Amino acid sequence: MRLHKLRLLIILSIAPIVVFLVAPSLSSASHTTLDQQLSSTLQAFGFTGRIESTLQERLGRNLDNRKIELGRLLWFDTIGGLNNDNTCGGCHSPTNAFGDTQSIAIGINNNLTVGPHRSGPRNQRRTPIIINAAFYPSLMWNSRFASLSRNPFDNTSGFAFPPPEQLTLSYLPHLLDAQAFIPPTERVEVAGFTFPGDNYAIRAEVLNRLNAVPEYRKLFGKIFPDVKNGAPINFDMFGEVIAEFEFSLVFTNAPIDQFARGQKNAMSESQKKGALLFFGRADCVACHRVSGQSNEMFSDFSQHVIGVPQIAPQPGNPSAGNVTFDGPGQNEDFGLEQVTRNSNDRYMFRTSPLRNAAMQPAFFHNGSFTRIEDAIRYHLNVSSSVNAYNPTSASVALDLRGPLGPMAPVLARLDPLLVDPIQLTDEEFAELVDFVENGLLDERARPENLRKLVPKSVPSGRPVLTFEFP
């Protein structure tokens, strides 16, 4: 009897140790399976997590810090905007990963503030994030700036722009070099409506301003020998330094990238499960692609009708006036049709790249959702979400809460990929949100890390806009 009791005590005393040893083993096996599933999935989709390391190789050179610094100063200087009140940074703000602070952009006639309290007449769409644009084969919500080769590093097929430029900028080495020619000419963004003349006249006036500032001539002269020897600054030079600054804003070291490179603990279990949903049953990757010409940017860079609620500044509202919206009620946005003039392209917009989307204050081309979880949930059942949409509960700005534009014609063109609802449990939905919000976020894109890029002063001597950092 005593021997039996002794054996029982020994068994009971070691049992917790056995449980303790077995439990981690089972958990470890579960993690290993999850890691293997995600690794296999990423490999199948051609995702490497190494896209950032290819930048200078594809440019064929190293980045030039002198050009980056000069481009940064110009980015924040109103000298490039003939209305004297806006810059690239006014809409592409470091407070929001070099994207918009608004649901729908505010360009000229603003209050010289960049952030939640920015005010003035609105344009037509939300300004997209410019971070990582070096890898985008097309730019703008209707892809009106595009590399015809579908490779922004390749100009052999030409860079397409609307008239009057069309293919005339195709001699430039990269799509961003060419794109830099356009913003200074945009009347509603920076140029205003008082200066007479076409795009070429506007650019000539911007150059007159730059060449009249000795400090800018000195800075350009350090980079371009012709300027040092007395030649004027030209727009090729302007575009080159602006593009160089944008090349320096490549931030693709998110947890998903680190995981793909072998750092299995870079992602939480929730993010890994969310990623498997993203690439699997939720089928987000059908449009938010990572392989081939998408350059791991989580976009196919193609146009789709996804049924976004049509919000617009109300006619007669002080915030309206820069752009006349489409449709009989002036409360629609025809999207790609504005470029192609083909009615079959109505309501089509480019798939938004998702990297660093957590830094956006609003989502979709018109910012009709202000919470990332609401934007994701909308995709899962578009028809139902349209019927339930309320701009007030979506927390869009007061001036955008008027009557919605008609949705029946939008839903009639809905992309087949979004017709059938996708069912997720609450836990699965939370995992998907966690992946998009945190698994795709490069910490360098946070505002506290970009704050230092705003200069205290600029060579023109003009005041720098006020940035409302969180």
Ligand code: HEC
The other form holds:
Amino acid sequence: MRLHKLRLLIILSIAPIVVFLVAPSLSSASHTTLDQQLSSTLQAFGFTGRIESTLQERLGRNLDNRKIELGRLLWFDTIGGLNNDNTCGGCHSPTNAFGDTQSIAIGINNNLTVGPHRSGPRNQRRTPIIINAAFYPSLMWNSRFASLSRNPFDNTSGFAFPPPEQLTLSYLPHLLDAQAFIPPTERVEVAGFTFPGDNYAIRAEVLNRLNAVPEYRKLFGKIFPDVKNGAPINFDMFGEVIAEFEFSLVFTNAPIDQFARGQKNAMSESQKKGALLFFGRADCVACHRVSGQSNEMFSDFSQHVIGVPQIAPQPGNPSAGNVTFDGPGQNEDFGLEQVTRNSNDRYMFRTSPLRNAAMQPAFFHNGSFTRIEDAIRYHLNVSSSVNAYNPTSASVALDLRGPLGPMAPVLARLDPLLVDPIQLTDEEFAELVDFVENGLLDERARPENLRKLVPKSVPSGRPVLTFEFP
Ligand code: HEC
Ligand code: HEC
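Having seen the form predicted alone, can you show the form predicted together with this ligand?
Let's see the whole complex now, leading with the same chain.
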């Protein structure tokens, strides 16, 4: 038996006795028991609900509002995209907690709209939520950007990236500073195919553009004295202000955090029961971990085959993709194998962190489900779910409704943790969904609270993309 299960069993068996001895009256006893069980469970997993308050201490400094503000302007300015039509915010959108508006991201040659009506050629995967990424020890669906110390705030073991960057970005203070070097160089995301040259040449061109805008020189100059004294803006500075904006998007004050800090009425009874299933019988926490290096993010930041239906843009469609998918039929995603080149890693993806997931319009690396309850139900019995999967009833976009990529080889590698179906009653299932959907949601991640972050204008004077807020 795994250690955490054993600990949980002991706690669950002792907790009711303790509560019975101290319960003031029978009517409140069941509430007290539930609260007590959940508190003990969270304690056993080392969940404190206080991770947000550790940010500045782990950075070793306070956040700088001037950097946050400049990072925000760059987030929404297409000046950083050599194709002139996309930027971070086109995919990491405040309409969806700084995640995608799509099942599979649309990058260059889009219609300048961000929301349900975005159109253009698709890339390969869904854009993850940036909120709380400051606490992720590895980034991307296949963890191809990682802090080798398993701590994103600690560069001493290096930050690993695929070629050509590899370990060269390890001098930067945080994994997100290093990550910001990559998107501007992605041709299908923002750079386009016309500019000649490698990643270094693309970055140099982005910097030429920034240095040619007096307003950017002024704003960078306020933060970096060298720029004020005439030195050019460089990419370290770009990464630093982008990362600072991302640090300002740490929102971990969900009902589960408030409960863990002692506010027992922050969660409904149904969410509490759902949480006990998540950490208990349904064993979601085996992968969606909270302890230690998981930084209370509900992910082990490791890779698993969970058998997600292989959907892909259909060729010949106006929005047919501009990335060639894997496999003989070019309708597969090999996940971790793309990084390690080891066929044993085929179809493995990083466990999704679950905070604020309810703000996403689609789930899994390819958005093959558009309702969170469907994504959760899928885990309970993967092989029967694969057979029942239908992209039309899952309501994915029309261009993604073609025949699935092969599923037999995926199921053959299914993670042992998901081989045996998990039995839940309808009521229990509803509680589990309630917990994931609402118990992990910080109100600040809602679109109405993020709307104010879209600037009316940006320093380059280019038009700001059109965001379709609900
Ligand atoms: C074309 C859409 C698109 C644009 C534009 C874009 N991203 Fe992303 N971003 C993605 C996708 C898709 C992924 C996941 C890709 C993968 O795993 O293969 C991702 C992943 C990330 C991650 C890792 C998140 C995680 O959960 O691991 C960070 C951080 C990030 N992007 C930051 C940025 C920044 C900063 C910019 C602008 C400089 C940017 N992105 C521009 C689509 C985009
Ligand atoms: C074997 C490890 C494992 C277990 C156990 C597990 N998950 Fe997952 N979960 C994953 C992985 C890996 C992904 C991402 C898969 C992908 O997109 O390719 C994921 C994705 C999800 C998503 C979609 C999130 C998103 O942003 O797309 C939800 C919701 C989810 N899991 C909830 C649960 C719940 C609830 C349970 C317990 C019933 C559970 N998971 C058990 C590994 C696991």
